[in-house]
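As structure tokens, one chain now follows by itself in the form predicted alone.
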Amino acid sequence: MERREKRILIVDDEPMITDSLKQNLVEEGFTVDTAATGAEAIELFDGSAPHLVLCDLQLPDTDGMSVLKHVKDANPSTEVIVITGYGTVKGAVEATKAGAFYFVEKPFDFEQILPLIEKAMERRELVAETENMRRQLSTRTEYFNIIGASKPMQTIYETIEAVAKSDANVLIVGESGTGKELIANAIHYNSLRAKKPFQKVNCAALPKELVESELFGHTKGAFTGAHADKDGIVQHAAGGSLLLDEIAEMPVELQPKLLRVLQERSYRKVGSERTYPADFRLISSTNRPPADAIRDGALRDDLFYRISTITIHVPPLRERAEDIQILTEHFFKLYARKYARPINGVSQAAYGRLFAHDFPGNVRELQNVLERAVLLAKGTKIEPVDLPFDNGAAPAAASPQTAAWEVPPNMTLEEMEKIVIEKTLQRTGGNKQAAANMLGIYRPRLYSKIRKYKIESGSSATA
């Protein structure tokens, strides 16, 4: 075990036991303070946050519950050891239970000590770096080259990262636009196939006839034009990942077929006899609610059973409002930096039409329309002129839902905020879990934004 730079705090009032605990543990290589008292263990803890405390039960001033009640409310990662004297066990166990690692009991030896340290170390460091991991998932605006901060995309995120090592089948549900080809690159990069093919089928694009013959491959004869054998996307996946992009538009006459190699993992080529083995991870995509596809006989609910092992909803930019403006900024620099233009910003006249555009066709829209107005601007920032929404117009005939997002020129980020939040709980007949879920933040974040600019909710208003 690494012991470099690992501090440990020493709290016993017998010199002797401090001293020699200090002697043995340097030899280790840790770094150590020793305090005889409560109030001087507080006051080197607060000034060294050591990553281990070894604590006696009995202080002078006080008792080592205090001490360990101080450390776990400062610093929760840092774990503590309680020393109990005779007779003072049960109230180690107390101990144990306020969240102390382990007691040991006086008299001892170090080398009774010294795996409980080291292990007590290790699960800090678990502790830490599991801690570290999720916070920075819960503060990322990008990953994978994905782009987004809302609740919902985190979720997204931290589903990859469990799911990506596995060879789960994932089935990736949502609206045209949203961005499910990036999340299924995220899966295939981060998975233990990322040095092998990752190979990608639109199912919609291809003629119905030759679906079967791109997937699996064909022989000499099999077919009228099938003037040699070929190979199909499968064998070229071996090792890799297969993306079935929009699967609800698979034939429904192939999809039993697709089942069958899902199931016992080898396929034939069409017009062959011969099997080969069929070693890919799936990933399915679809633009329309597999319970629809479903119901409409496009999609076959056995073959949905087995593709849908973990399934990603990812929701609609109208949904998750709060990433428009990250999107922005990004696609902002990305054209400005790739065609040269030299524009400052986006002004907020323009921010306010976009965050008033409902996006019917979600980031792939509004990367389109930022790669416009970077190409067209005429001034030194793009204006809502250079927007392709009615010139920058309010939009005279636009349906209620949109004009009710309708945001007036030259206002603040914080006044937009202020009225992207009235209008979602406007549209949600005041439920504020609903408006949270749109807004793509928790709730307790959305109150405090309430009481911030003070919004009237409604009295139909419901929690």
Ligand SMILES: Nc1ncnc2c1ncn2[C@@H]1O[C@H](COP(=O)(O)OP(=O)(O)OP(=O)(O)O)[C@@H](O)[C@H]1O
The other form holds:
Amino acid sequence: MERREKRILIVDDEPMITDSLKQNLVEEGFTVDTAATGAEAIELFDGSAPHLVLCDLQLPDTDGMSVLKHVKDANPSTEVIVITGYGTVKGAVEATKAGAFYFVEKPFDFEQILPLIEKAMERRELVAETENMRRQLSTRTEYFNIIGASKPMQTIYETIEAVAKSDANVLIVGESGTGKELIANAIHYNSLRAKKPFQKVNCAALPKELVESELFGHTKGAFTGAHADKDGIVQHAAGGSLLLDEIAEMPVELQPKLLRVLQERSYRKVGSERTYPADFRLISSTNRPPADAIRDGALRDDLFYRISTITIHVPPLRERAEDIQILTEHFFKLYARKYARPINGVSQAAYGRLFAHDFPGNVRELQNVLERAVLLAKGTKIEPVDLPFDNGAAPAAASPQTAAWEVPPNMTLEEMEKIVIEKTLQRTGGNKQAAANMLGIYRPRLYSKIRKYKIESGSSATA
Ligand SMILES: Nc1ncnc2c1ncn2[C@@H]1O[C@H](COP(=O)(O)OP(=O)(O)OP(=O)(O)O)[C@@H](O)[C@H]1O
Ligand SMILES: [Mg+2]
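Swap state to the form predicted in complex with the ligand from the form predicted alone:
And the full complex, kicking off with our chain again.
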């Protein structure tokens, strides 16, 4: 335990006590503040955030309990040792209940209180460490093969965790390539059905006439070409999960049947009256906003309500630009390993191009771009020439392209710099590391410019 950084606040109105305690504690290497009243104590506490508070229960302006409560409300990991004057065990017990670490009765000597202080410090350290660990765990950069540290991705991880263990129907909505299937996998493999099959059907890929028999199976002779009895996917998914991909493309005529299966938890094969139990957890996905599909008559609203007990919206990559960097790192390393290429990085200018791109194909597009770049790169770094964006979309640091914008008259260089920084931060979704890369400056310089120009730099920045 490094004592030098340990700060203690002593609160007592008897200078005899505070002075001698302070002297002893300073000799032990602690940093010590003293207060004679409750008001002074609270002010000092708020200002200096001590690790430990030693507090008399009897103070001239208030009682020690209110100081204790203030401390515990403001920072629960701060330990408090209560000092009592009259052997009033009652007050001391009350204080312990309110979160005091321990109490000592006056008069006490230093040898008695020092071990208590050390113990309290130790406990505070542990609590702080646990808290720290919890906080670190809760900003995840990766979850079940899903890479992403942005706020919306954190929310998605939390949602998956919250719903996976239930049998709730989940609808995943997001543009193509945003990772809907990865999310569906994470739900299934986090659920109690993880060891049972996970069946996936792309509703858009099946011929209209075959969807029903593919899903529910058919009996021999049910239709031309049905030469034998056949189990459907629902049968194969028994006990596990079923992913209906592109649910908005499911033939409208079939939708009431699926709805009935979900309501009655049983199904019939095509050509048979016999019912079988339907034991699967349904996950659906769509890259078409459900409201549009319902409006266009492609998706029945009664089915929609049934399948979307929980809806997960996956934002497009351009709306979480702060994930571009971490995904880029992940993919270039992945492909460098796969193709045994000696790539060890992505140049600032290449990052600039990546951050400036819109990624209509989302993460899938980024992944493809990097696979190609790893194969094309001549040196050890991926450079702008290795990227397929050649339409001047990115005014990268290495190749400034000013044609895209007019320089307004009567503007100072500083005014322009401010605008450029603001625009760049907008582009990167507030990510300062990404913006610094794009602008070709180091992050500390960007920070000082942000301060200088008083730029609202957003809160989503993780870097
Ligand atoms: N957050 C992510 N982390 C790592 N890889 C991702 C991520 N999101 C998507 N990918 C990768 O991008 C590709 C597309 O992902 P996925 O198939 O899950 O997208 P989708 O939303 O289902 O797309 P579609 O609507 O076209 O079916 C996959 O190779 C997947 O591994
Ligand atoms: Mg998909």
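Under this definition, the rigid core comprises the largest set of C-alpha atoms superposing within 1.5 Å between the forms. Positions refer to the first chain, counted from 1. Predicted model, so just to flag it, every value in this text is computed and none were measured.
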Residue 348: Cα shift of 2 Å or greater between these two forms (core-aligned) = no
Post core alignment: residue 329 C-alpha displaced by 2 Å or more between these two forms | no
With the core lined up, does the C-alpha of residue 119 move 2 Å or more between these two forms?
-> yes
